[in-house]
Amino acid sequence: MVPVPIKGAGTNADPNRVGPMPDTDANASLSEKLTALLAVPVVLFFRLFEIPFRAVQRVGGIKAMPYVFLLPNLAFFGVFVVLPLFINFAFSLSGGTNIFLSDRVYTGTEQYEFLFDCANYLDPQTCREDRFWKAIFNTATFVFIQVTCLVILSLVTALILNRKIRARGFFRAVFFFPVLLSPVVVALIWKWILLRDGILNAFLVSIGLDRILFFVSPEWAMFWAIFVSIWSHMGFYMLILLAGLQAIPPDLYEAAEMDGTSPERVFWKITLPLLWPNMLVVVVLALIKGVQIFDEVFVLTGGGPGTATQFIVQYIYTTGFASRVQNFGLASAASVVLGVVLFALTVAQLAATRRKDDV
């Protein structure tokens, strides 16, 4: 018995099929209508939405339609960033404990005076305020030892995970992992660490050594401070050095080779000059966030033992938020005065990123 074809199953219908055939056309008619409904909101909101676009077309022309999508992000940066700069200036320029600048008192530029009368900026002790310049000291102590550490130490580990070695990238994943936990973590697992019955001391205690009260000494407590931020952060500055080495042509190290190079001189006469735009780059951030140093040093020192590991940032804080008697005026100033410094370091990091770019 030969199968019987289905009227009006068409031409691809299936001849060994017996039955009737599903009705396709009316799902398909009904998933249309059911996507069409659920669009016609959408095409309303954009066609409501697109008025005021056009209308600032027709004004401003064409020219004119990259600034309205910035507005929104240019308010923002205004209302957030901008604004608070002015208030902060505002409040330098105050006196007394009270918040709003309404009850506050006009001292122009006596807080600034306070914080530069010294008879000695090498001597922290001849300060009137001593604190604010025992954290410069500080700050300047940690920002040399701490960046120039950083660089060296991001350079060597770049020039060997650079190489064709075994389990490459696991390498550079490991190095680079400390970046993505947060600075709070980062100090937590570290102070954990190095407690007095932290894994450290326990290690210690268990070869036969003496435990180390590694926060009650300053020279310690200054380290663990370098240490740990310089393992926090090195992976990031690797990873900058490692796309400048990357981005260098291989066929000079080829052309080298041919030509008997050491590799010493390969590395002072071709890999460093190459590299010294992203070099420069590097050691402007290194500056920029050893300067701003704040939260990990906080979490894991407290800024002791005493003042030894307090530095600008963390002066700021305690002097408007965490005294007894809160100086918002003073802390005013002091952020200026890091301010100040903050921007002379961001437009070198400017300066350096546009000398790369004609490199």
Contents of the next structure:
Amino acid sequence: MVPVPIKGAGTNADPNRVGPMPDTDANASLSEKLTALLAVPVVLFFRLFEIPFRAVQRVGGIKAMPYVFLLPNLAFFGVFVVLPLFINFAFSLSGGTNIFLSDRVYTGTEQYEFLFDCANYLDPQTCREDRFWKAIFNTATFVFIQVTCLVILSLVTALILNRKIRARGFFRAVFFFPVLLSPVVVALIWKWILLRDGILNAFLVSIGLDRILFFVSPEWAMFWAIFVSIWSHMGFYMLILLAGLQAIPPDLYEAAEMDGTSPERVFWKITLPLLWPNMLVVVVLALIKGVQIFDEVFVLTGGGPGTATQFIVQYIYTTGFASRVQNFGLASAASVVLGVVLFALTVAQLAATRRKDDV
Amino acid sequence: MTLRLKTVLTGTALAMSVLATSAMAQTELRMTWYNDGNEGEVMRGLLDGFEAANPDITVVLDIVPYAAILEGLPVQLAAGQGPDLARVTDLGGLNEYYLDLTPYVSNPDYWEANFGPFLEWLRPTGNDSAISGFMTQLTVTGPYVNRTLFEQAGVDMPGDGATWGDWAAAANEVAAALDIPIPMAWDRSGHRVAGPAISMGAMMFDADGNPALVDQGLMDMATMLYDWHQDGTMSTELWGSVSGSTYLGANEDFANAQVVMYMSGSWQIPQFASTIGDAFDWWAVPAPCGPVACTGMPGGAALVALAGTEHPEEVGMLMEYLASEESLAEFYGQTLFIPGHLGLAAGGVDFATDDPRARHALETFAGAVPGISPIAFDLQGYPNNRVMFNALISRLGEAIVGELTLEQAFERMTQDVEQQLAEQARDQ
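Could you switch over to the form predicted together with its partner chain, since the one displayed so far is the form predicted on its own?
Now the complete complex, all chains and molecules, led by this one.
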């Protein structure tokens, strides 16, 4: 390993220097020497790494070096992602309330059979575990509406913010800002707005309308769960699409303009096809994120009214942790089902990315 | 090595060993605690006194949200990573993790004499001698009314022996006269429903002592609650706006005079004394009657010693100090909690309040204890009572918002209880 050279250290002549030269060479030399002196411990620290890395390289050769660098991350990923995946699967084949796998009773596929025990899969009331199926249907409804609206709104916003409008940077920041907020903060802010005595109801009353109890109506609760989710995530997807829009060569638009092509045709024939790889990534990412929805809706509606906004992750959390009898086996089985769905979506994402690379 | 260097090294080693010894001698105990009111402050004061008397023991008071006691603590304990002591409300549900303090306290008879009936709530089935902790508060469920609203509306408050129907009618009359949005509110909690259900005839257990949640008495009470949500006596906002067994209280609505009658319990007294004060007359009233009884549910929170502790002797010393009549008199007096110490309950506690409403509420709830139904005591002592409470509240909530019919809700309640108990039984 070669230590990174410290900029300005050991030299008076910096060809990249912009702006006025220092008053005297003596001053410059003194400050640069001081900087170099301060950098010595840093340089020494990094040189320490050279000893083991040289040894490893001598043993494994240069080809082994990428794996050496990957190893810490692989170990981290293995311990905190891959291993829990297998542990979770093992839990799903067990029953009882004991937390350690070694103390648990092997039940085979009983937990899965319990989850899938339904007379009619389209009617949760006929299912033994009705809440699991309600959560599945709620999640499907949420994902379908949320992802559709999210992608369309992100696209429209990206198209507008890609044009030369006034205060474009400001608006880009405004739309991106909610992405930076914690989901819990987002949900709490909207909850305060939507409560019986919240700002929105105060406004409705002030213009002579009746108060609406948003969290008591299943339709309103689902609407606001979707709305808040779109509001908080739209900026991220907008940014991906904006990057895609800016990567489209401008000469294509110039050619279209010279040909007198209508703006609609430009959008459908140039913008959308060239943006398609980004669109696919956005759709698949939004789908995965949508299926995993939990935190913000849990804080906003608590899953209510009834089970109207209870989604699959909340079902897993409630079954595994919030019940008096903490049913880790059933929760794990539901997690495995969710994992299978997410795996399918991830495969779709990989396929989409590959297609993007091919374009 | 020079003589000077040797001297310096030896000195350093000695100093470090002294430091290490003193650090080893210092025992740290962790107590997980939640607050309803000011009890955390009062407990800290008592702990400071204990630490002053025992300079080699430090007690760290970890104050956590109540949800962490219900959901996080059981997982911690199951994983063997729990604290030394904890304040819990699922008294029987966690009994497998309790430490039996009998060998570590100097006078077990004192505990039996003063905490006897409550020690039974903490004991595993079949054990009739373990001493695991004491009640930091004894609670009784029951209603509060906004008496000022009754006076302003010119409506008489129903008297002794009034039924839930009488109170609902009166609360509706007051709300209609004064345009109050919520005539009646109940905490969204199965424990709160259980007392009135027993008053309506619910037995909660079958002849063999097995849990039997759904019977005619419970169905009558649940139907009444369902009807109150349909006719506007109760607001769907409280019970209908969340899912599952999530607890929601109407204490803020009551404190803002948005509720005429509020079914909750004695633990609200210190909070109402500070948040409402004399803004209006918040008045505790005796539990309304059903055809069988006029009962609330007993309950409360206990400070328990946990078997996972590495310092059982120090925990025993601390529990002995905290459970002493002197410490508890100060604790109950400062917190305005109904004493869970029979000696203090009989002798009276000097409660640190001049508020006549608070004093009346304390008298009302303490006076209700003798009238509590034996079924209510049995239910409170049943380790899996939360399984029953959660099934009751979650399914009734789904019926109230229209996802289930009442018949479906009753059927699901029974299934939920059976399924959870069957899952638990796999461990045995």
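Given the structure is predicted, the values throughout are model-derived calculations rather than measurements. Numbering follows the first chain given and starts at 1.
- Of the two rigid parts that account for the shift between these two forms, the one holding Cys118 holds Ala167 as well.
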